[in-house]
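As a starting point, one isolated chain is supplied in structure tokens, in the form predicted alone.
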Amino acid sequence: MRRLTLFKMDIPYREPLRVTGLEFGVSHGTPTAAIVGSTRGDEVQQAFICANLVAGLKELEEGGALAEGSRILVIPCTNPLSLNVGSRFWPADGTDINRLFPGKADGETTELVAAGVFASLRGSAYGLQLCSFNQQGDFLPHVRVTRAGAVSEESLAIAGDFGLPCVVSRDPTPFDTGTLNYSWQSHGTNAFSLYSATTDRIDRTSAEQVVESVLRFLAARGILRTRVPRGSVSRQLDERELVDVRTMTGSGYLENNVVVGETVEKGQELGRVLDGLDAHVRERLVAPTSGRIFFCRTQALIQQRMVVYRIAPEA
């Protein structure tokens, strides 16, 4: 294992920014496989996930499991400033580094950030992200495939090799296009977004099994010579069969009934919606299908109209 200095800016407020990778295997050429963790300041899950998969790396490298001639980069925090004064996006103005790849040189300084990475990333067979999700909640651990280039159907056809328990397809909107999925596949890699049931918070058993995963899909590529534990069956979705529970009646707290990967019936109470002032029970979320639930909302506070839930339906 080296550690690299991908990335160094002088900021005027505090220590230089410094993005830090982890190489196995070779040293020279483009990365036969790349993991990005944390690309925003509160994705602490994302970047714990990183941190043990460089310990399990280390250990297989040091055991001889490379396959040879191959180069594995792992990069666990793009955005160390953010992490470290606990903030989802750039602390100075709020913007997004995963809305800005592939970076321009001559830009801002999240873009020059966003280049500064991407330049390590350029070329990779297989890019590897964990991602978060833009509404604050838990996940049922799973892969994701963005049909954004020509190697959108081979990724998918080879998705199931990480073994998780979904692989969700979707389109991709304008939203999309600066995300580092999405360049990576603009310049041929077969990119993959990871998914843990965590963001801001330490969840321990999936974050050994996203790590497992992606040994599984390491060695599946043919990267790692190395067995490693049989997974799920992953089933396919297409991101538009999920079924979405809202709250109509308004805002209040929240009061959960589910946990994610719970199986759920038809009719069933996932959730309340109680009242600010007096508690009373304002509206009875209710599941409009039987299936599992894919995505649970953790918030306390809830307001009108938004996602509280998603629903896998059943096969």
Given for the second form:
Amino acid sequence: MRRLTLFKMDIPYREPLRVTGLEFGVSHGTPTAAIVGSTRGDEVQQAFICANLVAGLKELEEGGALAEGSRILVIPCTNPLSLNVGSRFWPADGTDINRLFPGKADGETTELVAAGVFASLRGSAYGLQLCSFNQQGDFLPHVRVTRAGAVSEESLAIAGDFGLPCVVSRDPTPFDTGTLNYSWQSHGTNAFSLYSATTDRIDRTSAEQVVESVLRFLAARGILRTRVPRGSVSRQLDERELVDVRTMTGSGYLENNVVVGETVEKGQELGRVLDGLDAHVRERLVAPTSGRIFFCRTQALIQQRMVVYRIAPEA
Amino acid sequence: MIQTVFSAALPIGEQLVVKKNRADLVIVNTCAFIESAKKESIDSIIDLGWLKKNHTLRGIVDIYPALNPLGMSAAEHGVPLFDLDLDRTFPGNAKGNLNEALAAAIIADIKGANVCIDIHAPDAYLREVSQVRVEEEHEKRLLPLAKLLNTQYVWVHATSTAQHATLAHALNAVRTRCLVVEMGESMHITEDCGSWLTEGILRLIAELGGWSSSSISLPSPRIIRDSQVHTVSSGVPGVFLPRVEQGVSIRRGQTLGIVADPLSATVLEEVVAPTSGLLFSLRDHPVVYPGTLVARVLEGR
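Take the protein just shown as the form predicted alone and give its structure as the form predicted together with the partner chain.
All chains and molecules follow, beginning with the one already shown.
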């Protein structure tokens, strides 16, 4: 394992921003596989997963498990400046680095960071990004493939190699065009977004599940020579198949009766919204279909018109 | 007539409500305050209110003073609940979360208008001359209207990927013409700019047949393109101290400002003009990073 400074920028009133990469295998050429952790300052779980992945890869490399000629690059955190001050976005101007890829070498500050990071990631055969959602909530760990390039279908065909419970495909929206995943695909990389259970808190169980899924994928692609326990048989579904349960009329305190991954029956009460002033039940949130809880909001306060649960319906 | 465009209950006894003011005039939607800092548009709205009361109008004008009322109230750029820039959320999703549903409701409300004028705040800490911004791909449809708005410049620019989720891009994509106006400085009111723009909006409305008026004679803007606008960025972190005023003529090589290191009290960088012309934009905040845009220079006279 080699520790590389992939990008460095001097910062006013603070130590320089250093984006550190951990390199395994050969030290030349574009990465066979690149794995990126947090791009935002609240993606603690994502950075934690990468740190654990680095520990696992180090052990495997020392045991001779890396395939000859392979190069694996792990970047646990592209934006330590934000992570260190607990700001989701770039502290000085609120920009989101994961909306600015591939960056601009002559652009503004965060475009420079995006360009500096992407210079190390461009041309990777496989690109894995640990992602988060912009709302507080827990996810069923899954891999997501955005249909944003010629390689999308190929990516979808091999996404089951992660052995995560779900593979979700989706069409890009306008705000996807600046993501790392989108840029990767534009440059021919098979790109995958990996969602762990949590974002701003560590969930060791799902972290271990995702680390293992990455190792399983790398082994399946011939990049690692190691035996990884068999994972789940992934269920493939289009994001449009997920069934949302929203607050239609109520707002107030959210009381969950279910957790992510739980199987629910049609008509089951998933949670309740209690009035903010007298705690009477303003709305009962009922499963419109049987299936598995794919996403569950965890914020204590809930507004009207919010998605509280997403259910992966029974196949 | 005050109408509700979107509402949603907040957790503790309050509604998020986006309102518009509808007058009988030509179909023009004036969208303001996508971010929270567009004080010029307050001036425009007050003056258009006068127009509504004192003239015979034809058609409909909708005035949206604040599409992000929570942000305005909190003096925040984004939507406070979501830590998101609303103007990176369009066209939204009616079945999505509150912020996405809000964006979709705004699009649904404006779609089909003859024209929408999005009165934008300049980027944070940047002072701008008055201008309309027009995406190159929509130049043919937008430029004739943009010229009417009584700004000093119309900037025809390429679209960056970051702009794909803006209100203007989303509306233009569904063939509703949307003009983006920028002027002055975010978090400040520049009354002159507001007055100029109001006159321009009235001229545009008159041109579309929205109210009876003799022709309004106003100066024509200069049409500029990306190749004429030179950006000047700081190369080092530190404290930027401008040495010129925004809006003045400058010559190539002239010092625009310095970047100093407050710890060693040394000048780290002298920021100079890359070309002769007009100082189009100037940073108005001292702390700069490498890559921070400190000025734009419009070449030529």
